[in-house]
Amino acid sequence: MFQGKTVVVTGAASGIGAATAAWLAERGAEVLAVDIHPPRREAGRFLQADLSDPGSIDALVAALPAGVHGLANIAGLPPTRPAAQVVAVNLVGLKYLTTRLVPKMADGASIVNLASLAGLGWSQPEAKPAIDASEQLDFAGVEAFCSRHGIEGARSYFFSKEALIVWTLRNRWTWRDRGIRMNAVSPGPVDTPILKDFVETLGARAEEDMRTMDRPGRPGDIAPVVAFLLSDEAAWIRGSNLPVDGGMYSNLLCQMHGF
């Protein structure tokens, strides 16, 4: 499926990123595995980068070859980290990398952003002012932005995923003239090294979600869906946000709308 394809995977050292890198490599992709830490197991060529640092991202893009066929934006920080760091990596750094890499991507390439069930609130009217303001957000302004919009604690993670989903939707046709498409995948709770951070931060809410689900997700549940959206078979899917969460999104929708 991926023979002759070059795919960049961020967050490739662990969790969903590592599973996605391995899944792609096993199916013939040349994987360029990006992370701030070296991966525990090799799946492709490792490139170190700090997605909170524009200089580091510029150096990464310069080191990447021309003709990249896919970008899986999976790197992210949990809500236990400082709010400005979470927004910088999960949103600002992701967008910065993507827009700078697009000129080096092949026509017909695919971009997949790892969002989250935590971004469900993107459609609520109260979320719109901050999401709109984030369209022009750069690294230098993250601290002031978070202060201005009351983004602190766990809210930083929720906001970063809300804004990421909207950014994906808005850019459904941005690079259509070159056939480059962008979509998102929204997992629910997944058994990765940062799952404990979510339970610790969200407390009773997270515990209720875990009781509702038959089990948390596994990285191997998410990786094939990311890979599908990267593949040529998904060429007619643009600007979509696919929930991969064991039914939690449907459960929440039914609750919200009284069904």
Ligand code: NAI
The other form holds:
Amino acid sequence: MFQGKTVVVTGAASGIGAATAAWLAERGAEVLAVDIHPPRREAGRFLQADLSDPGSIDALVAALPAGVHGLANIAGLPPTRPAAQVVAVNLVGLKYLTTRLVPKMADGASIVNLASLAGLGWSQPEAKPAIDASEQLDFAGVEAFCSRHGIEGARSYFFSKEALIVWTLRNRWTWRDRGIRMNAVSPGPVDTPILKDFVETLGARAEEDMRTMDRPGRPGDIAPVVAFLLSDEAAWIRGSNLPVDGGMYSNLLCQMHGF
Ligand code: NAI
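I have the form predicted on its own already, so could you send the form predicted together with the named molecule?
Below, the chain from earlier opens the complete complex, with every other chain and molecule after it.
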């Protein structure tokens, strides 16, 4: 399915990124595995980069070959980390890498952003001012942006995913003339090293979620969906945000709308 395709996977050292890199490599892709930490099990060629540092991203883009067919933006920090770092990695770094890599990508390439069920609030009117303002956000402005918009503590994670979903929707046709498309995947709770961070942050709500779900997700539930969106078979899916959450999003929608 991925023979002859070169795919960049960020966050490839752990969890969902590691599972995605392995899934793609097993199906013939040449995987360029990006992370700040070296992977325990290598799938593809490892390239070390810090996605909170524009200099490191510039060096990464320079080291990547021309004609990349896919970019899976999976690296992310959990809500327990300092707010500015979370926004820098989950949003600003992701956008910086993507926009710099697009000119080097092959026509018809696919970009997949790992958002989250936690980004569900993107459509709430109160979320809009900060999301709009984040369109112009750069690394140097992250601290000031967070204090201006009251983005502190765990809110940074929710905000980063809300803004990422909107960025994905907004850029549904940005590179359409080259056939390059971008989509998001929004998992519910997935059993990776950061699941405990979500449980810690959400407290009683996480316990309620765990009771509602039959089981938490596994990295192997998410990787094939990311791979499908990267594949040529998904060519007409553009600017979408796909929930992969055991039905959690549908459950919330039914509750919200009284069905
Ligand atoms: P993880 O912690 O297992 O993997 C995240 C990877 O990102 C790690 O290998 C880490 O080293 C890397 N990373 C962090 N900061 C970086 C930086 N500055 N530069 C380069 N790499 C960096 O977590 P997991 O669960 O696999 O998360 C992957 C993505 O899925 C994240 O974007 C997360 O927000 C999202 N997600 C996770 C959910 C979960 O319940 N585990 C639920 C919904 C979304």
